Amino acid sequence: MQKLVALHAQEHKHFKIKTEAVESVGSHERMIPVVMSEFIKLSVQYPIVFTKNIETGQFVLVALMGFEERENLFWKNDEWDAIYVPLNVTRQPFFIGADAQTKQHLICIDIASPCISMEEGESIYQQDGSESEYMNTIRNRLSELFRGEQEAAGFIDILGKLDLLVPLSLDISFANESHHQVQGVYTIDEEKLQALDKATIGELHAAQYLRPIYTMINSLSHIYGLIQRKNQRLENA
């Protein structure tokens, strides 16, 4: 279970993170939610696709990492088999929380992490107590995640208005003669997209938001690619 804690020089000056096992800690993890800014790197293995958060009922980018509940299927050999992990794995385990009297955000680090240890790895302060060259590259992260969780909420709700947003349909076959359909993720419906008028099409160009909705439809061929590591599992199995 996490236990989150807002990150403090003094506190956790001795803190050390195994970036090892920062991966890790997405092993299980079925989908993981990105950002637009990632859709590139993403799109060369992962499908994207939306999801609904269980508690709020909004729509979330998320990558598809495989078929069933802790199933993923880019964790091999307890190892990352992918050109390129997700921020929201590699940030581990950093997050950005709120000062609860203040509203303002700040870094906030689970301590309960297996990632950290006291011993090992690569230091989050200095010795003159500043942040580490590491903890700029995490900052960073934080920051990309912070913007483009701003962004998606624009890019899904002109989406949403639009009508494009349309379940996922999918019956899997495996190798084993086992079935599984795929749901409670969604994509974009490609009729409805070309269907609209001109004056349409130019707002979503203007908004600069063609080019991620064609790297999410684009990116649904490697559903083919996790159909072939699933049964590269139950063969191995």
Second form
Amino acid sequence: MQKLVALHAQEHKHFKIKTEAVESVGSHERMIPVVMSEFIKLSVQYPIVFTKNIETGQFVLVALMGFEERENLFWKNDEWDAIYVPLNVTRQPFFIGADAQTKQHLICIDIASPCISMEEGESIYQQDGSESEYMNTIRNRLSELFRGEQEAAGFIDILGKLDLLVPLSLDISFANESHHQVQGVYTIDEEKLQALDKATIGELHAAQYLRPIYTMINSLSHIYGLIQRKNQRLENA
Amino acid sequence: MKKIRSVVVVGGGTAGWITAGRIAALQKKRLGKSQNATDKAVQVLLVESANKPPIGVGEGTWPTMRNTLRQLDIRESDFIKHCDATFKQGAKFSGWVTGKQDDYYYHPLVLPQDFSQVDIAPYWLWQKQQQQTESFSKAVCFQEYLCEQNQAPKNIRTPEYAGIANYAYHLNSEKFSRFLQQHCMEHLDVKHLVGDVTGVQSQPNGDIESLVISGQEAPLAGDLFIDCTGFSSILLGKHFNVPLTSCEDVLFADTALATRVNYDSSDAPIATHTNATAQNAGWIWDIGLQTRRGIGYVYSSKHSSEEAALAELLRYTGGQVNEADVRKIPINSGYRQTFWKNNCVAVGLSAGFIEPLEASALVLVELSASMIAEQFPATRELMDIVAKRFNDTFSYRWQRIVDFLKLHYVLTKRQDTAFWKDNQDMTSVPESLQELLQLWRYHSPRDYDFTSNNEVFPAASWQYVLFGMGFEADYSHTYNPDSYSSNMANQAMMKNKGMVDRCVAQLPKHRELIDKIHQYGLQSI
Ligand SMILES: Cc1cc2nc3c(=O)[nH]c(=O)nc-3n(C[C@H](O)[C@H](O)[C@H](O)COP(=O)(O)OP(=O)(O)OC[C@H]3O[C@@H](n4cnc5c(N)ncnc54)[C@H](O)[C@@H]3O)c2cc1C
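Now that we've seen the form predicted alone, could you pull up the form predicted together with the partner chain?
What follows is the entire complex, opening with the chain shown before.
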């Protein structure tokens, strides 16, 4: 269970973060929420798709890590086997919260996280009480995520209005002849995209949405990479 | 050949707007946005009286409503937000068999488990003869468990109009007709005129030429006239004098006392089934909408005085309403001998009405609207052919509904009042139903038992009511507990148990889902 508290210079003075443990936070995530500013780096290895938020039913952007529940095929030999690890993992164990009274955004830390140590790892604060270089990186990651969520909302809204989202229906057979039906995953309807009139395409272009759209469509080829990883895992099992 | 180009719908209740909308929507779909579409299009105009408001009751629907709304290009989230609508997963009949405290059964909307592959009923009956078993509805279907716990048939991630469990809606009838009106006018090009139809001008062949409308100088001409004027039935009933086939000697209810009760708090649980509770001379409907419950007593005035009925209704509501909040609606139980005459067809209450048990009225509106839209006669000559088919189809459907409703009464074991005793009198049971009951002593209801593909209620519905009412049958001569199909039936029952666990664990509370739909809406995919 997470336990989020506001980050506090005095209280968390001696806290250190074991960065190698951070990645293990995502080791059992089948989908990891992502933002558009990461697309270029993500698109080297991950399928980028939409899924529905379990609480709200609203679409969110995620990178696909596996097929079964709690399956992350990029987690191999206790480490992340990929060139790039999504921001939502590397920012751990920090979150953006809001002050109950002022509603102002503030940084929170999950004090139940196994990445926290008093002995080893990256310090959050320097001797003089100012934030460390490491914490500065975290801050940048958090603000990138925060901006990214708003950006994604606009993107998804337009795609929804243009009726461009479609369920991704994939029936996959693995090497051991087991079958899997990908469910709850959505992508962009390429045919409908092609059929859009010039003016609408122009609007998407002006909003700088065309590139992420094509990045997402192209990233689907990485599903084959995922299948390969799954087959390897089945073989080794 | 005279082309049918203009349709005049008279009446702005739910029947009028659904029919106008279905015709307009299908025309729009077929013609698309092409240049000459407007020349080819059929114009739909709806005229309604400002002095006679729609009936304002009729809150229970069938799952067909999902398709109807979808055909009208309505977003489910909008419908739920604007019509006070909730999800309906069936009906719970309390007190219909013995009238005792523990007497109830469900008619859920989900079919018995694996219904297309195996009929569980004989196996269930055999088990029942051996030992105490669960009720039929519990043994074969998981939906009763959801109803008992006020759980929704889907979650916020389920797309619009899709369900994890089959469902229909409960809705606020007044809000629904206003919502449909706005949608039909804004998106489907249905024209609207307010005025009373005060006269009819005829052609030599008897067709309606035009309608005289109060406040309008010129009479309103049209090619096809649709009578949706409710109980007044001004075109089919009054102008054409088509008589009503009465059903009063079969279904005795002839009066309704309707009221509404507010919830104690804004987070009170919302029931997800219609409660139908038997009374001395009829039954009380109890329907949970978002902001209130709609409640009413449907009774036979031959078996109860109005005072006694009112007292029963007030007792049911637990003193939450008083006499002034109760509205009396007389029901003239029956349906027209023909529904389509010349160039006029009746849809809704103007075509007929029998008591609201099983919410069959709006289904018939939907089926009528759909048939008129789908088989829209291109010319006046074709209209007579379509009319004949329409009349045959709907006469059959009304008879089937009468039989199905009577099934709820005829199997009662209640002897406590004249109403229930009279219902067991075989002279009040149509011959067609008597025949079915005889068949079903020897095999369980199946779709083959019905001779037409125009059934309103599937065999599964007949099973739920038949076995829910405790019908005594013996299938032992054709049934072997060691057989392959018993094995399948057993497996289906086990599967159902698994569904119960999964659905009860996963589905949200009904109120919670409704709140989320208001906040976030459902996705269309
Ligand atoms: C007690 C009761 C309970 C019911 N419960 C259910 C249920 O649970 N489920 C279900 O499916 N159905 C139910 N129904 C039936 C349901 O209410 C109707 O089928 C449905 O509302 C359609 O009504 P309508 O549009 O035909 O008529 P109405 O709503 O009566 O509309 C008639 C329209 O015609 C117009 N009009 C009348 N005369 C003229 C004129 N001279 N000129 C112009 N316009 C005119 C009126 O202004 C009005 O707009 C119930 C009915 C009753 C009585």
